[in-house]
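First, one chain by itself in structure tokens, the form predicted alone.
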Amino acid sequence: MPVKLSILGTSAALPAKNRNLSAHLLEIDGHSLLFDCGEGTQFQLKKYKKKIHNISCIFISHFHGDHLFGLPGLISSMHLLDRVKPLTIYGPEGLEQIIKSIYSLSKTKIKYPIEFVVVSGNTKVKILENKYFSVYSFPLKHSIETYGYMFEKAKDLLNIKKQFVKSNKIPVEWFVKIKQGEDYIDDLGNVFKNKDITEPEKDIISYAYCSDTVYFEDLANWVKNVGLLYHESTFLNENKEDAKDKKHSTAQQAAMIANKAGVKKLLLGHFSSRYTDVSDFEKEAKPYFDNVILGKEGLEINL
């Protein structure tokens, strides 16, 4: 099953020219997962031809407007478009109260069921698991309670080497066992090690979403070896004191986390509106971590 990430917004706090507020959409086998929902997210979904009814889960990192204010509008649009299937929304304590207050005051009864799941804790926690993927949460360090999320695709079944299949009469019931990692034992009692009769395992597809956070090294342990790390880079290093004061990170600091965690690829975003040209973010990060991508509205990444 292919996994695709679409970048819907890369600006921090304020919208900037050609930059919208924070939102990432992850698509896998007809499921869509939305990470944060800044103001204007539903317009971005429409612009890039994304089906909002495919969104099954929304993960909110924290309650600052550039990550949250698009959520009531998106929920309302789903309601007006006669959504019936359930929606699950993950976020810090208080999110359910915020959303329900809005619809209570407007006397709107949402037609479809919404489940709110409270995210909490001071370490990495699995919050969702199904046959396709798992999602974990972990705390970030910002000016208010904030969480990051990590998506991990379920392991694919192993592929049996074609030559081994041709050379051996393998009973049908053994195919699934071998694909699941078992050694094969033939009718004569001969044992064939699974690693010798299957193709090498592919790397697990994974993606971590680290929104607003100050630099702290423990984060590297929670995103260790992830395939694609999104890490906010609100400021350039010349403004590192602003980053420290406002509990944000620089491009250099994001790259340092990527390097320490041994991730495969780093995606930068959440650029302050003070920067009209963001190319310097890549230049600043590359000496510390080479495989860097700059977030851009409409960018699609196949994981």
Second form
There are 2 protein chains.
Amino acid sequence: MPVKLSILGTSAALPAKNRNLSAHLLEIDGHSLLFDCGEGTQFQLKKYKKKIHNISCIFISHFHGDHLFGLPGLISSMHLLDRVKPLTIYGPEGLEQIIKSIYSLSKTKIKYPIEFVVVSGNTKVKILENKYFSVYSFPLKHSIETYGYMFEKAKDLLNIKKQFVKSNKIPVEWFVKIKQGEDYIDDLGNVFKNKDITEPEKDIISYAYCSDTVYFEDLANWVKNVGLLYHESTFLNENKEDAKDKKHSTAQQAAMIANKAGVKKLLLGHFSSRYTDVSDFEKEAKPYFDNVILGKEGLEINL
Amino acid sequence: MPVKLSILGTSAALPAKNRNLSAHLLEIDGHSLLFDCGEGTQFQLKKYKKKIHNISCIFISHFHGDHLFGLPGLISSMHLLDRVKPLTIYGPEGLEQIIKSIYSLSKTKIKYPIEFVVVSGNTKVKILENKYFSVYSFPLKHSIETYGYMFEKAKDLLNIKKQFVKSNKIPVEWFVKIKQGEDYIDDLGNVFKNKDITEPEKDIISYAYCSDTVYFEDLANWVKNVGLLYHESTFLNENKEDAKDKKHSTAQQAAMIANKAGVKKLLLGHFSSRYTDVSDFEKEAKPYFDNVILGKEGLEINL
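Got the form predicted alone; could you also share the form predicted in complex with another copy of the chain?
The complete assembly is shown below, putting the previous chain first.
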């Protein structure tokens, strides 16, 4: 079951030339999860031919407009396009009331059910779990209450070594149990260890979304060993005082978190509109964490 | 003082391929007036190189998202770009409260003053007047409370006929009064009629913005003889039942209003996303009103 991340917006605060506002779409087998929803997210979804009805959950990091102001329009469009299936929206306290006020203003009764789940707390919490994946929230440090999110795909079944099974005449009735991790015991009571029968377990697919935050080392504990870490990098180090003042990070700081957390890959984004060319963000991050890529509208990453 | 209208969005309800949501920008000598503000309006302003700080007034017709959901982002961007000068926002009752709730949610204190003016009433009312122009509101008939707006440029000073002034030795001290419409009386008490001294008065530049509305004949009285009438045409006549149900108009109905009102030019827009090619809207309107043009993103009209 492939998992694909699409970058819909990489601009911070203000839209910039060819850069849209924050939104990431994660697709897994017909489910889509949307992380943040800056103004224009519905246009980006349309541009990149993403089915909006596939979105089952939206995770809002915080209430600054560049992460939120596309939400009312997306909810409306789902309504106008006759959505039936429920939508769950995760975010800090207060979202439900404001969204309901907006629709009350226009006397619109949204046709499909929306469940609002309040995210809170000062540690990492599992907020969603099903047989395909789990999602966790954890607090970031920004000028207002802000949360990061981490997606973790459920373990795949193990792959059986065909040659081993054949040589040892393991009966087919045992296959499901073995794929689930059990040892095989033959009729004579001989035990065959699961690790000998199956291929080595693959790494669990995971992705963390960290926007917006000032640099703080504890964050590394919450995104430890994640497959793909998205960490905001609003500024370059030459503007690190701005980063500190505005509670944002630099590319170097994002790379330091990636390094400390031992993640596999780092994705940068949320670039301030003051930078027309963002290639320096990669250059600045590389000495601290080599496997770094720059977010770009339309970029798709297979996890 | 030239007056220019720029069309920023022509799509109804949902964004369509190459069609954005409702917004018209009227520019007059460094003042800009924005009529409606669908999601993405700030991107369109940027795309067409319009200075957002020039916008002094925003007129919201009603609270459906395709006319409103760009407003929070535009207000935020003005704030982030250090706007100082005041902004006045006209619209139905309830706008101030919702906008304030949105910024209270993100603990943002907008740096520049915003004045909200409630538009109401069931007839045409002058809501703004200065030495350059006036703006009127009038009720439309839609599924929720909705207003149209009419802009009227102040009369220009009259142009003096140079040859007449020379032949009759009219002293220069009289010029301002004559340009303002007064007759000239010479030292002997002879009266020279203003109409003989000045060029014929030009038509007053005017523009009316009518979106969204079902067809109703009284509207023609409120936009009588206007220079440019923008009238929504969400549907073609083949879908006139949809128009009636959803309280919208067809291209034919828009043209009938233009005809009845004796306007100079009709501009169509707010096309339903169901139509990929909108050229039939012009064809449908022409037999009822010949001087019709189709709205298109980026179209600029000198009034």
